[in-house]
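The chain below stands alone and is given as structure tokens, in the form predicted on its own.
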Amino acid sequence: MSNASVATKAGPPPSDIPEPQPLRKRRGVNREGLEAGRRSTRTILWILLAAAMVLYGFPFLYLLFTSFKTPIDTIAVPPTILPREWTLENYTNALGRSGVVASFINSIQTAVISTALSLVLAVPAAYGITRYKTPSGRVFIMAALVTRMVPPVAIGIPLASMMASVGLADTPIALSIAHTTISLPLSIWLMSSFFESVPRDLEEAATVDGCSRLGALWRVVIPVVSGGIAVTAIFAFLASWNEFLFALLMTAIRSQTTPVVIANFQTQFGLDWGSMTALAAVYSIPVILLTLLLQRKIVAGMTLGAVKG
């Protein structure tokens, strides 16, 4: 039987099987669906993105605005966000308050003190747990954090006595000593986490080349951490510029920092809160320009370790 009587015998194809479409066609159609579903996941968190920054940055904001309301305005009721009338009254007279001044410098110095101290301690004691990595050491770094459990009340009042006791009472040291307390243990862990992305490797090879391991840690480990110790020293400096219950019981006239200063700030009728406001909006200045001036060191120091190879 010949070909062409087979092939009229079988009849012509049946047209309802659909013809098999190309393969780059079928590839752009998943590509066109990845790249659809890429999109709605981004715009999903920049919507996130955008609703954490209206939380975080509403009170911030809603602080700000009511530092340039009237004394009126600030106790109106139902409140509003934006003044009704802009004024600076508030400013001049949180500022030319007696005391304001003074305790800017008292909470400046107490605050490097403090992260001096944490850093100081904090390096080495991170440094001995991460390298040797002792039983001992496990157990240091693990009862370093239990303490940031304990209230701080609870050892504020035994401090105090420790403090007026030894003649260090009302005095910026005295406050830092307190303030190094609730710092060091999460310094000790974050410097920690920092030391442990640091290959061994560095090390082995600084002391081929004559180095000892402090020269080690100076020369090659602490460069290599630098952007983790502006993390932590961003940390520590916060930890005392925002920390008051120490500082209301540790200071009376001399050594009173600003955040005791606004609690302060009361009139015949309550609260003064334009000019506490005002005097808040200033004291949040330098915690802005310090985290603008160390922006590259805090985004290298929280990225590092993140690639290894």
Contents of the next structure:
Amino acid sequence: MSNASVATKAGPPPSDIPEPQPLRKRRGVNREGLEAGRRSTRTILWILLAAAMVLYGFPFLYLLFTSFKTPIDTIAVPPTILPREWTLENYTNALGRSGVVASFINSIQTAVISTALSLVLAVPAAYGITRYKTPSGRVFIMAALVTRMVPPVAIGIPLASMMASVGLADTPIALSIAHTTISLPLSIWLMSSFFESVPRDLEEAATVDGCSRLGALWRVVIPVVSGGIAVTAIFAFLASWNEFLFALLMTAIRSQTTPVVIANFQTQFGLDWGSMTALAAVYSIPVILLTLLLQRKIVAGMTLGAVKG
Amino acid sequence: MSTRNTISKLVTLGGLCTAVALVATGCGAGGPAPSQGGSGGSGSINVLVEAGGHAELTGVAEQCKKDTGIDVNFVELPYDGMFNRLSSEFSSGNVSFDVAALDSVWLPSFKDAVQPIDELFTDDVKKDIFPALVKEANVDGHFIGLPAWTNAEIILYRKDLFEDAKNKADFQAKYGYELAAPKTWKQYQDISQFFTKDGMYGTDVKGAVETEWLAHVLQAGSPMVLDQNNNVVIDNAAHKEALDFYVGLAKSAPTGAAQVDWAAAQNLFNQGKTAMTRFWAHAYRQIPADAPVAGKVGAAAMIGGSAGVAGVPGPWYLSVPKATKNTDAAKKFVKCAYDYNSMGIDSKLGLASRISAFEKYQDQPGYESFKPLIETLNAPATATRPATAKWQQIVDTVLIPLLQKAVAGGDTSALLADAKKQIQDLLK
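Same protein, different state: after the form predicted on its own, show the form predicted in complex with its partner chain.
Below is the entire complex, every chain and molecule, led by the chain shown above.
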């Protein structure tokens, strides 16, 4: 008689091995565990997301609330988040100040020209670098990055002198060119990574169908990377829209942009927080609208590299 | 096609069209096109001015247009960026302005880039400008700037607290003299100590700005930091005495003195947290109407030490760059700014530079700060900051760190000795 038959008769022998469960039940336990794990992961992610939102959103919200405060509320000690009394006075003061409307127009002009210049130069440059992969191309893209390492003030003053000497002093074009020196390297790098993610097969197929190299770029590659172009455009636009130092050094009466006007609320003899925050809040509206309009393209652009391979 | 896509395309198209149009025209939205050398054309000049001072000259510009036919365009810049802009344009020789309003501390730095305007400093003019300002405007034997407006620190105090019967009685009992606006260091110390109670402080101590301590140095009878021969005297007895007095007030002031600057001190006073402040005179007229202290503030001349009352003036000068092609029009505008100087008093900043302009308003309600301001600016010990191009560097790298360490409890003798070495190195 085997041990097994003895055990069967006398009941199960003492053992540490758990009793086997039906397959269905075991799966149920695992699924619950997995779902619980997923729930906690999701909760942690939501908490992190909320923390990030607070971190990024709070300064803007504080700025927004301050713009509705009375003068004495803006300098309250300790500071308050919400206005004790809501007022539109700061908006009236800020928008009624001479030169504000003109500065908005100048900001738009400068940012649009700078963005257009950046894209016109960055797209072919990035395409050439990624498709031809020459040693000089690699040197060029590294050199483009090096220009970002130079403190803007070091080039701002000579650039202002150069613009004056060619008769472009105090023009949006001069400031746009200066802003392009900031945004172009970043644009080239961004566009290079987007072009890298487009399989060469697409262009080859277009060439087989009779497209020239430029035709393939225009008809096939550019539409594929349009999301990337939108992302690059947004970054170039923002770089120009918010830039202060070059605007300070290179603009006077005709082309002063809004960041300089906002800074003008801080004077040697006082700081008009209310008007400053009101104008800053208004100034952020076009960028928010632009981002919302291009949201889909931006998301597409952000995930463009994700499908590679 | 979705609406969003249509809008996106329209925005893109519109942007490109705008860009092309602007590249073609190169126009801006701000005003007339300036030619090189500054002006927008004959009969028009550009005036570079700090944002806070713009309003001071607006009325003058309008009057000048009536008198001389000169159109004035203002180039307004924030204070923090103005020095860089001036340096950039002066060094390039291409200036976008015909007149610049210069902070007094910049005069020595830009003395070679601006024209002498000696002819504007007639005897009558010199008599109507505070003596310290006449002295400061003269650099290397030539007048290079005409003061457009000036300021100085005075004492602002809570009149309601000072006039309160119980406070008066308690103060008299404790210190043996009547509670009134302080005139001496001792009185300022006593009053500060007296009002430091129940969540309130007697005064503020500003560790992040240097002017106030320098005013005390003058009150103690020494020139500020450098003597007439540019010898560094920051370690002398007067500097030590002034620093000890300054630091000693910290126990009657809100904590964190090292970080307190003008804005913070003004806020504390306007919020009713401090009973007194030593502050620029313009602040008296800028107390918000809804502030807890509105209508309850008195003004007095700056306190005095062993050398009497003294303050550090804060004037701005109108100067004409050598590179302008509109010298005549520029000088006419500077003359207008002097002739109609009192118009600045009606502006938001509410200051002038002529003694007669301040005197014209001093007895009018709302201008109670003018008499103390005149008294402080006319005091024999009042003096302007040393005329060295390195002054701003000395302030930023030596004086403010020195004060911040001192109010945090540092050894004042050692700090002053160390500061002397640093300044000597900077001036080498």
